[in-house]
Structures are given as structure tokens and as C-alpha cells.
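Let's start with one chain on its own, the form predicted alone, as C-alpha cells.
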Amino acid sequence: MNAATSLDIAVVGGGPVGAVAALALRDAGFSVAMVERGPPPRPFDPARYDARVYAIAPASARLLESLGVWPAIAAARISPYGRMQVWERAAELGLRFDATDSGHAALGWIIEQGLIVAAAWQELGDLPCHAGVDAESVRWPEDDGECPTLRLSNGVELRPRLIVAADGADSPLRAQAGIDVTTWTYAQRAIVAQVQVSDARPATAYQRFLPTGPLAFLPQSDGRHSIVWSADTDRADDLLALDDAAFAAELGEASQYALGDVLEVSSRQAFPLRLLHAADYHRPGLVLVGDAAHAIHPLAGQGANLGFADVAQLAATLSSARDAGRDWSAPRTLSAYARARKAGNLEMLALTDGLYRGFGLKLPLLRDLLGVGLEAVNRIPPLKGLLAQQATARR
């Protein structure tokens, strides 16, 4: 067995949040290695379309810009959107956001997951990356000041002062550390696909709340739209069993033809939906970011943004402690990070869960009241502006 390699931080997980965390912590002056169980991502291929996309908010865009990731994304394929239309009963009566309501040039940017990963990995340069191996086990420190020992499946051992778990909602590191979670599975699946429609407004995102789950259309730069259709499990199974023409017809009906006819549908994928929140964001030698700490319903499109906000806060908290001469890996420092992030994350978890449950109510009167509420907000400019600002500037 090789001698253990000592370093400041090991980031476990090379997805969007993990790769960006490795970059942010390296750029903050820490020695960093990354561990990813899968192979390195392929270079982005513009001829292929990733069914999974993120709605990147301005705060996340600023982080990616500061790390040098944004130029590669912008040069490949990026889809800014300046308007959003949300409704329950009738598209023309729903809530309409405009970027000007919040003082931003755009509400956000629709970016494919694979493009973010490829662009972030491209910026890793000579940062040590152990790809295609698992973080097999951890020997946790028994005393303050000791480092954990991270053993990889290829026999390599790392001795970082801190492990950053960016290994997803089913985080093995979180489980090994004995951190409890609050979690439940929604009786829904999210169907994702790329579609062509006949009459959508440019640079506009659409979302309708249906009794069986929300349906979102996210604009792509070439005129396509990515859909995220979160539907009750039985309804999702029925939709997935349809041929493309029948699915397109159902999609048109569900959207009340607010974007015109659905002309073309790509292959479809479906993912189960869940809510998860870790009781603690850290243990001695370990800190959680992204889905390892929290997972939410996709109806607000904020999952990736919450993860990137975790990364920005973690890098700021650790570097501030170090620059002040304090132990940046101490539980006290990690607690400061957790305090800074938990309130905002819990707020978004509560909001998305409340919307899911509210619009999923089987009581028509209560659902009608929620629909009326959306329409009323649209007629109150100060409140609508505040909501738009919250949607675009989450920290």
C-alpha cells in the first residue's frame, strides 16, 4: 500500500457541485484533490443534447465566472431567459416575471448538466483527480487536530485535514459519519426531454401547476425547450408508455397550448423525486455540500443553485478563518458554515414542499385559492418584484 498523501482538502464527488467546489477551494489557496467514482467526463459535444438541464441563477453565474468556468459554457451553448410565466388555471391569468422587475439582465440561464461538468473539469488543470475509484472507507479522527484517513478503492490513501462530501443525496460519506437525515419520497417522477414547439415567446420559461404535478418548459438557444414534467407515479408511467405523437398531444393539452403545438419530442427519461435534509452539515474532518446536505423537489429549479451557494459559502468561511489565523478545519469553523447555509436551504425546502403539497391538494376549493393567489401577485408590482429578486439572487 502506498504511503498516505497529506493535503488540505479532499473533495469526494466530481459532479457539478463537487468539481466547482474543488476549483473554488483551490483558488482560495488550499491544496485540493478530487475523488470521483465515475470516469472523467467526455468533452462537451454540441451535437448531443443532455436531457438534464439546470436553471442557473445570477449568483451561481457569478461564481462560475470567478472560477473561469463560465467562458467555456458561454462559448458552447447557453440559453438566457428574461421572462417566466407561472400559472395554474389559465396561462393568461398567471404570474409573469420579467428580469427588469429585479434589476437583472436575465432571470437565469438554462445550461445542460454535462456542459457544466465538462467546463469545470477543463479548469481543473493539474489538480490531483482520482477518477474511476470509490471513496471506500474513512478512518475518522479521534482527537482534535488529527486528520481523517480516506482510503480509495484502488488502495491509495489520502490524509486531508478536511473531506468535502459532494457525493450526492445517497452520500456514503454522510452515512459513514453517522449523520441522520430527514427524508421522504414524493409519489412522483420527473420526466425530462427536449421538445420543439410552434409558438413560444423567445427567452421565456413556462411552468404550469397541475393536480398531478408541475410541468416546466425551459428555453434553449436553438429554439428547443427542455421539459421537466413532475407527475404522480401512475400518471408518469402512463405518459412514459405513450409513443411520441401521443406524448406530444398530452403535453400540448397539459400546457393549454401556451407554447403552441408540440411538434417534436426527443427520447424521455424519468427520475424519482425526494426531499432530504441532513440533521448536521459536518462532523470532525467532514463537511457536506450540495445534495449530500439537501435535496429538493425540482419545481423551483433551485437544486443546483443551492449547491453552488454552499460552495461559495464554504470557500469564504474556510479562507476567512485561515486568514484570521484560526483553525480553518475546526468544528467551530464548520459550524459557522452550517449556520450560514441551513436557514436558506431550509427555507427553499419548505417552499418547494409547500408548493408541491398545496397544488397537489385534491380539494378543488383550496387549489382554486392557490391559483387565484398567483393571479393576485401578478397585479401587485412591489410583491412581484420581491419574488423575482428572490428567484434570481439567492445566496
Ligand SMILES: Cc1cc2nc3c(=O)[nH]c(=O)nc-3n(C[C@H](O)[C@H](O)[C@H](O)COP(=O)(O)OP(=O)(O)OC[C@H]3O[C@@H](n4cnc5c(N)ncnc54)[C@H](O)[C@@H]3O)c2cc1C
The other form holds:
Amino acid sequence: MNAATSLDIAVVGGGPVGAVAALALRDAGFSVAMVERGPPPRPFDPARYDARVYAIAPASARLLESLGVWPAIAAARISPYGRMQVWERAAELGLRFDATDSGHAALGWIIEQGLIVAAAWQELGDLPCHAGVDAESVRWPEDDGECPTLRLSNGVELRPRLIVAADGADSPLRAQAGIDVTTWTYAQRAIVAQVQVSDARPATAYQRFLPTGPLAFLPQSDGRHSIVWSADTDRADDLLALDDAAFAAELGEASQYALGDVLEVSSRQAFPLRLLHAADYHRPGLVLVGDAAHAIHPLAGQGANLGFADVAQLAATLSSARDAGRDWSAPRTLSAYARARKAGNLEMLALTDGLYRGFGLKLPLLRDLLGVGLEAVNRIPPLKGLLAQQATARR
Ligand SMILES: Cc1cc2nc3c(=O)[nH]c(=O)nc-3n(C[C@H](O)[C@H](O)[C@H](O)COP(=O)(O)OP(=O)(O)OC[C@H]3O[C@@H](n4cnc5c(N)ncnc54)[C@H](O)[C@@H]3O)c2cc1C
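Take the protein just shown as the form predicted alone and give its structure as the form predicted in complex with the ligand.
Expanding to the full complex; the earlier chain stays at the top.
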């Protein structure tokens, strides 16, 4: 076993939220190490497209900008979108958001997941990073003021004052700390792929709520679209079994040809979907961020955005406690972080779960109401403006 190392914070998980957490906490003046069980991300390759993309909200963009991650993303591949069209029965009737309704330049940016992670890792510079290494077990402190001991699969032991668990929805650290979760699986899978369509409006995101699940088209800078098609499990299995031409035909039909014909589709990947919320966001010596604390249905494109908001809050809470001369790793400080994040996270979890149930034929009357509601909102500019504002400023 290697000699124990001491430091302020160990971030476990080098996914989008963990890598950004390591940067934010380092920039806030803490000594930080990061542990990621996978290999370091591949550098961005313009010839490759990541089938997984994120709709990044303005608040997340500001965080990435402040951490110096944004320029590398902007120089690689990024697609701002200023309009969003959401409908259920007929594309021309649904809800249309325009960034200008809320005085913003963009509603958000479509960015490949791999690009965000690669750009964040690149900015880590000489931050100690244990890649290809599992955070295996933790010895928790018995008394306040003691450090947890984090044992890694390469034999190294870290003794940080605080462990930040960014180890995803299955969070082994959350389980080891005995933190309960509320969780259920959605009987749906999300199919992602890149597609070429014949007649889309530029810089516009589209989402249709089908009885079998929502279908989103997210614009790419080169005119392609990334799709996220969440479908009931049987339907998803059928769609995955189709050849490209048959899948493209189904996609055109499902989108009511709102973007014209589907000309090309890439290979497809599918993800199981669930809702998860941790009962507590902290234990002595441990704090949860990102999917380790909460996972949601992707219909609102909010999972990583919530994780980035956790990171911004955690860095602010810990540094203001430290600057005020208080113990920044004390349970009281971690509670303040949890209080600041829980309500907003729960609100988004409830909203997405409600939309899933409302549109999914699970509650037919609510579905009818939402169908009428979407069309009615369009005719009430102030209400639409308010929703557009929520879609940008609060995300
Ligand atoms: C189809 C789909 C579409 C989505 N679209 C959007 C979108 O448009 N916008 C948006 O904001 N969100 C979106 N999301 C949600 C988003 O993918 C997640 O919220 C995000 O990936 C969470 O990031 P994370 O870093 O918390 O967790 P993860 O991405 O799960 O990363 C966890 C990391 O921890 C590592 N790890 C785990 N255990 C250990 C261990 N013991 N030791 C070391 N390392 C460990 C893993 O290897 C992994 O790298 C979407 C999700 C899906 C499924």
C-alpha cells in the first residue's frame, strides 16, 4: 500500500459533473484530486460524432465559461439554438419558444457529451488525477473533524477532508455511506442517434410528445440533428431492431415530417431511464453531486444541468464558509449546500415525472389538458415569455 496522502477534497467520478466539480473546487482555492475508474477521455476528433449530446442551459454555459472550459468547446463543435417547438398532436399547433421572448441570445447550446468531458479534463492541467482507478472503499470518520480514508484499486489511500461523490446514478459511495434513495424505473428506453433531415428550421430544437414517449430533435452546427427518442420498452425494442431505412421512415412518421424527410440515420444506442433522488446529500466527510444525488427522465434535457448547478452551489458554499473562518467540511456547511439544492432539484424531478405521466397515456385526462394547454399557452405572450425565461435563466 502506498503512503496515505492528505488533501482538501477528493472528487470521485470524472464524468461531466465530476470533472467540472474538480475544476470549480480547485479554482475556489481547495487542493483537489480526482479519481475516475474509466480511462481519460479521448481528445475531440472532428471526424467523430458522439451520439450523446446535452442541451446546455445558459447557467451551465456561464459556469463552463468561468472555469475556462467554454473556449475549447466553442472552438470544436457547438450549436446554439434560439427556438424550440414542442407539440403533441399537430406541429403547427404546439408551443413555440423563442429566445428573444425572454431577452436571451440563445435558449441553450447542443454539445456532445464527450466534448464537454474532454474539454474539462484538458483544463484540469496538473491536478492529480487517478484515471483507470476505482474508488474501492471508504473508512468513515468516527468523530467530527477526522478525515475519511478513501482506498483506491491501485493501493493508494487518500485522506481528504471531504469526498465529493460524482460517481453517477448507481453511486457506489452513496451506497457505502448508507444513504437511502427514492427511485423507480420508467418503462421506457431512450434511443439516441444522429440524423440528417431535409427541411428543418435553422437553430431550432423540436420535441413531440407521443403517447409512447417524447421524441426530440436537437440541431447540430453542420445541419444534422441528434435525436433522443424515449419510447416504451416494447416500442423501443421494435425500433432498435429496424434497419436504417425503416427506422428513418418511422422517425419521419413520428415527427409528422415537421423537419421534412429523414434522409440518413447513424447507428443507434439506447439507455434505460429512471428517476432517483437521494434522501440526504451528505454524510460526515461525504457530499453528493450530479446523478449520484438525482437522476431524471431526459425529456427536459436537465440532468447534467442540475449537476452543474450542484457544483456551482457547492463551490460557493464551501468557499464562503472557509472565507468566514468556519469549518468548510463540517456537517453544518454540507447541510447548507443540500438545503440550497434540494428544492430546485426536486421541483425539476417532479416536473419531468409529471410530464412523463401526463403525456404517456397514463393519465388520459391530464394528457388532454396538456394538449390543449400547450396550444393555449402559445396565444398568451406573457405566459409564454415567462416559460421561456424559466427555460433559460433558471436552468
Ligand atoms: C438519453 C439521455 C439524454 C440526456 N440528455 C441530457 C441533456 O440534454 N441535458 C442534460 O443536462 N442532461 C442530459 N442527460 C442526463 C446526463 O446524461 C446526466 O445527468 C449526466 O451524465 C450526469 O453526469 P455525472 O457526472 O453526474 O454522472 P455520470 O455521467 O454517470 O459519470 C459518473 C462517473 O463516475 C465514474 N465512477 C463511478 N463509480 C466510480 C468509482 N467507484 N471510482 C471511480 N470512478 C467511478 C464513472 O466511470 C463515470 O465516469 C441525458 C441522459 C440520457 C440518458
